[in-house]
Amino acid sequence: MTFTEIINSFKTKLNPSKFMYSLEKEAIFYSESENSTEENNSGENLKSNPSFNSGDNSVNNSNAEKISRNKEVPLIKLTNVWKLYQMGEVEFAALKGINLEIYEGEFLVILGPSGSGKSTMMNLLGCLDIPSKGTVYLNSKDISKLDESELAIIRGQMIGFIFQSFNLLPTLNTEENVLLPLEFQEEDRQIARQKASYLLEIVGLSEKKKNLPSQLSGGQRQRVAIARSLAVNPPIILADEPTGNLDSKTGDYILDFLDGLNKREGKTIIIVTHDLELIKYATRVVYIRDGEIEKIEARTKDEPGTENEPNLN
C-alpha cells in the first residue's frame, strides 16, 4: 500500500480528528530499552544543526492556530478539574479538583509517580480528553465548549505530541511519518516534503528518510517523532516520558534538543514523568500525587558545562 493509500485509508476508516490520538491504539509501540550506541552514520550532534527557525516559510504553517502573545494569560489554563472513572458501582477520582497555568514560553515538567494522574493530566493538556468536572481552557477556548473537528483542529494546529514509545506507524518511512500532521491539515504537498526534510535535516536524520522504523535505532526513532512534533511548528510541544525507552546518553540528547528549542523558540515544552533527573530543565515542576498537586515548584534552569553535551557520533 502507498503512502497515499494508507492517508486516504485513514481518512476513510477513521475519523480524521482523533487521528493522533489513534497513534496511542495504531501504531507498533517499539518498548525495549536502547542499551547499543547510535550507529556511526546516526546523524550529526543535534546542536550543530541549523536552529528550528519558526519565521522561515520553509517550515511554518501559514493556516497555523494563532496564539495570544500576552504573557499574562494563560496559554493553557486547568481551573478546578476533576476527572472521574466510573469503575463498576464505584467512582474513582484519577484527578481531584486541579487549578494549574500554563505560560507560552515555559519548560514545565508534571512529576509523580506510577497512578498519580499525570497520565490523565497529559491527556487534558493535550486536549485529547475532557474534564468530568472544571474547565479546561487553551488559547483562551474552553475545550468542552468545541465539537471534536473543531478541537481537532486546533489540537494538530497547536500542539506537537512525543510519546514514549515514539508511535511511529511501521509501514511508513521516516520521512513519511513526519509528513503525517501535514497530510491531515492538508498542506500542499511540496511544501510538505520540503518541510519534512528540513526537520529530518534538524534532527541529524537526512539519510534516513527512507527508512523503516525497524530499521532505526531508538534515539533515532525518537528524534523522527519529535520531527514529526514539529511537523506544523506547533507553539506547545507535549512530551510523555519521552526518554523513558532510551539509554542515559541518548536521553539527554533529546532533552538538550528540546531545551534548545525551547530556549531558541520560545517553544512551550510541557513534560510528563517520574523522572527526577529531569527537573534540571524546568522553569516550573509541578508535583502532582493522587489526583492533587502537592506544590508547583519555581526553578532557574541548569546550565551543564560544555563538557557534559552528549555528543552521538
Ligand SMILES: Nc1ncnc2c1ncn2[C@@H]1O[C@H](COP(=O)(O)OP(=O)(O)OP(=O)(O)O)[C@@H](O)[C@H]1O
Contents of the next structure:
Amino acid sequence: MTFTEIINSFKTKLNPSKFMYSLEKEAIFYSESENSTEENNSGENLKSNPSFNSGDNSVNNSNAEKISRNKEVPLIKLTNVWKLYQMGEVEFAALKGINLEIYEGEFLVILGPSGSGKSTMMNLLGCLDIPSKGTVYLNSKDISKLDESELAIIRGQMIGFIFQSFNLLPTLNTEENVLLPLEFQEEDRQIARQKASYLLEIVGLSEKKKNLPSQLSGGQRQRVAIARSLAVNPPIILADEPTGNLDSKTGDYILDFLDGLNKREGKTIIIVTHDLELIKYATRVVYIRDGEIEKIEARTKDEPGTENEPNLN
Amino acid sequence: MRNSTYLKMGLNMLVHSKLRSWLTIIGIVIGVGSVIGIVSLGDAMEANVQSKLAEMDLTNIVISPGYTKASSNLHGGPPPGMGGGSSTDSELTDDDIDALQGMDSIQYIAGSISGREEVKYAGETATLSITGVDPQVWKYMTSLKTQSGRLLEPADRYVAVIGSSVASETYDQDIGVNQVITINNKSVRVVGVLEEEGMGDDSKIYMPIDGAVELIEDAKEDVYDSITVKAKSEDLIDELTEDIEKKLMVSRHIVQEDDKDFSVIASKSMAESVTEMMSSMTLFLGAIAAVSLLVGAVGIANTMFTSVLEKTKEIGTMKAIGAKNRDILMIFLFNSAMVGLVGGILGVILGSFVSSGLQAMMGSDMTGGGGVRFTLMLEGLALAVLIGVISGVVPAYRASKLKPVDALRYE
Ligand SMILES: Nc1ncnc2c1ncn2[C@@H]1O[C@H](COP(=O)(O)OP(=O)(O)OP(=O)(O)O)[C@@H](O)[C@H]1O
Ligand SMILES: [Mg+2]
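Hand over the structure of the form predicted together with the ligand; the form predicted on its own is what we had up.
Time for the whole complex; same chain goes first.
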C-alpha cells in the first residue's frame, strides 16, 4: 500500500533515544521557566522512563539511513494549488496557484494578514482538505488520490495538529486527551499511558492529569494540545496560530518548545500566523497575501539576516 | 480503533451528556417499561387462563334460554349457573331435556336453576347465589372438587356444597362441614366445601335441585335456568352442539334462525374465545406500548442529531488527530446503544413495577401473580439497545461523513 510506505518512511527516521534526550531538555527548560523546585528531580525521573517508542511496531530502523536528512526530495510539495469556495453563484479563490516545497527539518512560518488563505493552506498541508486544482504531494504521493481512511491514517500517524483554539475534547481529561491519538492508532494501553504521562511531564502538567480542559488555563490547554500532537511522535507538527489565544510569555514558552523539537529532534514544524514576532524561530518564512505567495525568505535561525530565494515566486 | 475504545468514548459522551439527553431516555424507559409490563401481565393472565382451561371440563355444552347473536359468539352467553342473564320470556323445561335424552353422543344431561337468596349463618346475613343441580349426575358432570366433605349425592335434599369464599370469607365465623346455614328460613346442612376456583365461582352454594326449587323464590318445578349436557368425548362437541340446536328447534317448533329463543354454547368454544380475547387484548395493549417505544426512538434520534451538531467541532478534531469515518460512526453508535441500554434497564425496572402493580390491582385470581420473566427482561434490554442503535444510525452516519475541514470550522 502506498500510504503505509509513506508513513513508514517518516516513522523510521526518528531515533527514540535522541527524542528522549531532547524532550528531557525541554522538561528542564520548562522547569526553569516556571521556577519549579523539582528542577533536578525531573531529569532523574525521565531517565528512568521507558523508551518512548518501545512497543511501536511501525518503527523500522533499518530504513532510517536511507530516508534521514533527505534534502533533495521535498516532504510536502504544492504545485499550482488552487482552492475555490463556492459562494452561492460566485466562486471565491482562497488560494490561487500556490507553488511551495517543504523539506524535512524545516521550521516554516507562513505569514499573512487575516483572510489571506493561511488556514486554507494549512488544511491542505494537514490532509484535512484536498485542493480544487493542482496537486499536494506528501512524500511524492498525491493526497487527492488517497481515500478517507488513508488520509485519516496519514493525519493520525504523520501529522501533529496544534490549533489556535486548542480543540481539546471537553469531556475528556488531560490524560485522556493525550491518549486519544494513541487510541486511534490502537497503541498498547500500557505503553500509551507511559507515553502520555511522559509527555505530560515534559509539558509540566503531570499534576493535572485528571483535570478537564475547562479546569485548565489557556496556556495549560495549549500544552495539553502539544502533548497530544506529540503522542504518536509524528514527523510533522502543524500549528495554526498556536499562540493566538495566549499571553506573550506563555506564547514564547510554546514556541521555544516547538523550536526545541525542531532543532534537537529534526521535526518539521509548520506554523501559520499573522504575528511577525514568530519569524525569529523560522528557517524559512512564506509571505502570503490574497491567496498568493508574495515572497519566500530563508533565514538563519536566531540571526536577523535574511536571504531571498528568487527562484520561488 | 478498538471496540473497548468505542465503548469508552460512547460512555464518556453519555456521562457528560446534558439533562436534555437524559430526558429523552425517559421516552425509552416508558416505552420499554410499558411493553414489559403489559407483556408480562398478558403472560401471567394467559398462563392463568391456560391452567384454568386445563382443569376445565371441555366436554360440557350449556343450553340457556334467550338468544342474541353477539353474545353467543364472544361472551358465550350467560355462563352455566349464573342464570337470568338474558332478559327473555322463553323457558327451558323438562320437555327440552326429554327431546335431547337418548342422543348418542350425550353421556349426561341435567337441568339446573339458580337465584340469589339471603343466606344466614351465625347471626349474619349475606345474599349469595344458589345453584340447584341434579344430584344424580352432578358429581359426574362438574369439575369442581371439595377441599373437605363431599359432593352432592342422589339422596340429598336440604344439604349444600359451598364455595371456598362462602366458607371462609363471607362470614366472620368460618363455615365447616356439617354446620347448618339458613337459606330463606330453611335450614340447610353443609356437606362439602369446594376448593378455591377463582373467577368469582367461590361464593356460590350448590344444592340438589329439588331442595333449591323450594328455596329459590321464582323457581318452578321442571323449569330450568340452564341445561348442561356432557358429551361422551371432546371430539364430538362441535357436531353435538349443532345437533342439539337442530333438535331443540324442532321440539320447540322454531322454523327460522331469527326466532330462536335459546342458545347452545360449548364450554370448549367459550374457552377458545376467552383465550382469543386475552391474547388480542395483550396484542392491543402491546401495540399501544410499541407506539410509545416508537416515540422514544424518535426522541433518541432527535437527541443524537442535536448532539452530533453540538459535537461537530470535536468530530473535526478527532478526524484531524487520526479518527476514521468508521471510528466516528462507531463512537456515536455505541453512544446511542448505551442510551438505549440505560433506558432499557430503567424500563425493565419500571415494567416490573407496572406489571406487579397491575396484577395487584386485578387480583391474584386474574393473574398468576408471578414477576417479570428473566428472558422477557433480556428481550426488553435487547429491544432498547436495538432501538438505540437504529435511531442512532442516521445521525452517526452523518457525523462520520462530515468533512474534517468543515467540521473544524464549525462554530
Ligand atoms: N468554507 C469557506 N467558504 C467560503 N469562503 C471561505 C471558506 N473558508 C475560507 N474562506 C475564505 O477564504 C479566505 C481565506 O480564508 P482563511 O481562513 O484561509 O484565512 P486566514 O488567512 O486563515 O485568516 P485568519 O488569519 O483570519 O485566520 C477568506 O477570505 C475566507 O472568507
Ligand atoms: Mg486562519
